[in-house]
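One chain follows as structure tokens, the form predicted alone.
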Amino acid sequence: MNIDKEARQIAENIYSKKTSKEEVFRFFHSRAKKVDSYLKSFVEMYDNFTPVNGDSSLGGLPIAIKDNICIEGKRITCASKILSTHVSAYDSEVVRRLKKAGLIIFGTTNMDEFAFGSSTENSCYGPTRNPWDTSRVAGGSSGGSAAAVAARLVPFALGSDTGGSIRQPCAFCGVVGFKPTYGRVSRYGLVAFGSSLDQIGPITTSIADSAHLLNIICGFDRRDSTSVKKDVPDFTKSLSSEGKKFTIGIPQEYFGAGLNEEIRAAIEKVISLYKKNNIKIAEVSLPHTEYAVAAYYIIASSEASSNLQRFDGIKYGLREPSRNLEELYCRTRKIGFGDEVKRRIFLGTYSLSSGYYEAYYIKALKARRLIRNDFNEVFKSVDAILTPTTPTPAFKIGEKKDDPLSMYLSDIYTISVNLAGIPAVSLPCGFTKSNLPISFQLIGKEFDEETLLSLGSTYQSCTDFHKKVPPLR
């Protein structure tokens, strides 16, 4: 089997035949238990093959799941100690929904402790190594998703996006990251980080495979309150731009200090690109943008403290012997939780504490909302917004560890579209001289996935930067 397949490819040749769903698992298991011995992007790889009857075009395909979304039987971690022993005693309703159309669950993958972080090295497991040059991160949270795409360990995954966490990682890999709107997809099942922030989405090799994927997510949960009940269109029908004219915002705050050159030169080639093909240019400003990081990592790690109270030993994961109750707490917390873990608590807690909770918290949603007012005033003359994804390539594993700040600003870019709601995918748009992928990022209006699936069609219908895989050995 090549591995520069498509997934809806490989599909095609199971649905006629020319091989068999077996044969695909056991191709990309075989390739998986090989591989990953060095790239460590799975937490766990499922041996056991079990197909069922589904109702997709993807029906037969393995998937890999990130550490943090449900499946029943089978470890749920975070990639955190506290959780090593978990087991999911019910499936998400992504995984619930996959498992209808016939997917089959492949394993789960490496992640940042409870998806704090941008590099996958805050995680129980040890760090996941970037494909296309494993002294690097994969990025993170996501990264042992974006890595397994990437290296074609399996056909597509699924990851989470609070800040960035699926669109960085795939930036890193040289896949597509697509980050829903708020709301599209359902967060049953999903282990909380930021309630008012995450997201599930899809990680694929090229944008056609994330419409197939999001056509089997998306749609409404009773189950989960954040749930938009809103008709899902066929996303594989906007994959087609003829007849459509659209509009494309540059805004200014995303191409200043700070942003790599080759970084800048491929996303120039990009605005060209899309020139060449008829669709208008025009610089715009989201003015508020500056206070995107700070106003971010105050609502995340306020929501995170609140949402990471219930594991405390007592129900959840692992118990540590102690004499009474609050030394029951201190002791599973400190041993259970990794440094990056306990920082955001720390960070959350101070932020909604009394005589702060006013000064930092509140006026944080004072700034998301300012942000979100920016997007709204751009999207009435623009279709969507392009952006860099990330402000440097691929960093080496342990070069920003000890520096909290600098590792916060690899998701400058991603950020407010977690803060606004609004959904976003990042895509391949070449490769630095040191052969590490540079991608760039579309931003659309609340629940216009479509106009994102149109322009990232015909940008890869131009070109082959998602077909390129790297050179492992």
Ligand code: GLN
The other form holds:
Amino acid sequence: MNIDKEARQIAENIYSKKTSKEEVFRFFHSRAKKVDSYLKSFVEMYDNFTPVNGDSSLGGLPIAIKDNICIEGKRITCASKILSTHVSAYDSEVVRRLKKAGLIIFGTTNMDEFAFGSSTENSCYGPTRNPWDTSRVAGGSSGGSAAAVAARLVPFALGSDTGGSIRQPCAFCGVVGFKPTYGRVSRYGLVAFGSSLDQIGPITTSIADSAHLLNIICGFDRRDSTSVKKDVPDFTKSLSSEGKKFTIGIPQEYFGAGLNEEIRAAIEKVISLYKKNNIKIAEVSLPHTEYAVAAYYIIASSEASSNLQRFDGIKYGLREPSRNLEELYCRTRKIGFGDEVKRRIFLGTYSLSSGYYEAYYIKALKARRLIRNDFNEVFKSVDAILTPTTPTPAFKIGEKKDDPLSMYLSDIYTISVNLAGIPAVSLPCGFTKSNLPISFQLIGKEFDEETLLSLGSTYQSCTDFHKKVPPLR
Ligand code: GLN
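Can you switch from the form predicted alone and show the form predicted in complex with this ligand instead?
Let's see the whole complex now, leading with the same chain.
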């Protein structure tokens, strides 16, 4: 088998009996066993080939699942010591849909603990390495899923994105990461981080594979109260922009100081390519962008501090021996949570506490509204917005670990999208001189994933950055 095939091409080979489901599984399994001994993108890999009944355009393909999405009967740990022994009692809605479509759950992938982070260094299993340069981070928090797909250890994966956790690691690893509109994909069975921001999405090598996977995972689910009852189109029909007239907005706020020059140059080439393809380019402004990081870290941490109260040593995973109930809570949480998790709980509890609630939490919600209004205004005149995904390429392991603020700033271009609840996709568009992937981001209107797929496929039909495979031992 060939590692440079996209997922649906492998699926076609299964369908036309050029290869079998078991052969595909064995191929990825033995490759992953070998390569992941040093990449560390998986938390667990399931060794037995168990075909599922069910079919779709992707039937028979293995898929990796971020370790914060429930798979019945399997360990779900969120890369946290506090959950390290916890087994899911049920399937998340996305996993139920994948199984129904005939996909094979291949294993769970590494992440920052509870998805707090941008490098996968905040994992109780240690960091995942970037397949393009193993001294560098894979990004985060879905770093395991992004690295595994980039290294072709699995044809595709699912991640979750609260402030950039699908798009940022995909940008660092040179693969496609899609964050759907809030409410498009059910969060049932996703361990909650920031419930008003979280969204599950596909991590793939091509935009076409994203469309196929979105067809399976999108749709209303009554078990998620924020799931939206809206028709799901056949996303594969959007994989071309032929006959369509698009205008792309370029927001000046995303091209200021702090943007790496090699990334800036690569994005300019993307813009020229679109122009050549008769897509109109317009300068736009999103004036409240500067408040996004601050507002996000207050809102996300507030929601996280509330969501994480359930990990108390009683219901799930770890329980530290103690003399009384209060000591049990304290000891379990002290030993079970890592430093970044504690930092978020402190930050969130503080901004929700009486006396500070108005000054921080309510103020952050107001900033969120202004950021959303900015997008609504711009989308009156453009169909999509183009930005870099990250201000820099992948950084070194350890480089930002003790500097939370500089770590938080690596999400500066991805966070506003979650605050506004709109869809966005990151696509590879080049390499730095030292051969690290560079990516751009396309941001769309609410429930308009289709325009992103069209524009993404236009780009990928003219370029082959997404076809490059990292040179692995
Ligand atoms: N890096 C951001 C954070 O640490 C976003 C994480 C995410 O999207 N899960 O909160």
